[in-house]
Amino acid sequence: MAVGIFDSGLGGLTVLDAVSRRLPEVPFVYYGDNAHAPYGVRSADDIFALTCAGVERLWQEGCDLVVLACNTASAAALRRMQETWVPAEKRVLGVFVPLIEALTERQWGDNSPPREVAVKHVALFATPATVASRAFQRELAFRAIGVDVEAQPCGGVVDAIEQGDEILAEALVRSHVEALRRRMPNPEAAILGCTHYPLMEKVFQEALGPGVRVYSQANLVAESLADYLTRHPEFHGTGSATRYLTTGDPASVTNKATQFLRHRIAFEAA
């Protein structure tokens, strides 16, 4: 039994390269949905539809405990999954809850009901479905009162990052950051609020500004698994190797992989 990394394509590997680093004793089966992403311009019930197929497939691999390490699954799926589909013996979790409860200095695991916090102006960039499904303000809402969230969609940045066009991708980054500061000029703090955006946090925090504070998600996804998995130890996977599986060319996918981290992976067919 191993745990889960799931994606639409590449971001997730942010996630897995940081839970990897944090868990060097858990084995992890990574799966790229790369053959039908990107996922942020599609409808809910393709993004449920496919997300569901991917985590089956990670249950095969014996993963009882996948992880949607992308944000447009988790904003756009998850709760729907929870509710109407995950059999009881197994767990699949989002990436957004770790990041709030960073946001709102809450521990892990903390469930005490929502109240005031420091930041009360709070930017969120994310894909156009991950904003339409406004999942992000329904889980702060659980844990935070009075906070102004104002959400830009940013199309195009994925796939300029899959494409491993850094020169579009920062062009549209700091478009998308200038449309935001015309609705919110003062932003106390920025969410990323996509797994392929800590390639371009750099690039975020320079249009911002110094006097915003950042939030990426993977070392804080890192840590919330951790405690997870102190507490449910039942699903800490056993064995020692990472696989990587993808729906699209594996050869393809593999080299974009490999530009992407700057290290060697080696994908095979999903």
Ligand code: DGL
The other form holds:
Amino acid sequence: MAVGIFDSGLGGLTVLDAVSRRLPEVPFVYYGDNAHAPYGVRSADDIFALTCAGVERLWQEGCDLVVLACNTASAAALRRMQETWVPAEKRVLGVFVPLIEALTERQWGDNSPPREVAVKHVALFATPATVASRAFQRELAFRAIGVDVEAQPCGGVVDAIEQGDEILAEALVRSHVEALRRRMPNPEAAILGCTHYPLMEKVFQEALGPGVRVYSQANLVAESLADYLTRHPEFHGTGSATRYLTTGDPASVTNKATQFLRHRIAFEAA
Ligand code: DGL
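Please supply the corresponding structure for the form predicted together with ligand DGL (the preceding block corresponds to the form predicted alone).
To see the whole picture, the full complex is given below, headed by that same chain.
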């Protein structure tokens, strides 16, 4: 009954950590496409092809349900996958919608018409591909009216995290927050729209100041996955072991994952 968790690299581990704490009885198979990270600077076709390859590998592990713990793949590839590629007996879910449901104070899966919500000025931090897709604004418009979104493409941050360079990642985060503030001086909420960014959440919060509510995805995705599995128990799948797969070098990915999560998990070749 394993569930698959996909990311371009290390970022999805923030989601994996939260879902395994929320659903301790469920085995998870993690797939990090570290050999091809970052996705955020790739074309939509490229992201589609790489994401499909990773999801197929997770299906081979018996994961009938795969969560794309990657905003870039969710924004640039998920809709096309669902419309043209995912067979009827499998499911692939993204990480965008749970976040937007939380921001717009909705119950999971509430599809009623858009309405006014409390927040009016929202800062979105995401990869260049996610920002370019405008998927966040599209999903938000289905649920809320009158929300002003200012998006900052955070070039370089995922790369620095994947290289294990926390000092560079921190400097880049501060400069991206400053750049956003020049265009939106007083956001009420900030969305960390990339699953790598919770690894830098403290730096985002510090740079934004205590008055800005920072939304990060891991716990929201965990809650919505728990809810989904209660409603669709058939998607637990047949796999039964927790595994960590990478297309990169397993020893080096194991080291970096251990550095960021501050506990050891061992990767094997995908
Ligand atoms: N963690 C991904 C996301 O949520 C990754 C980005 C990348 O590979 O650029 O967007």
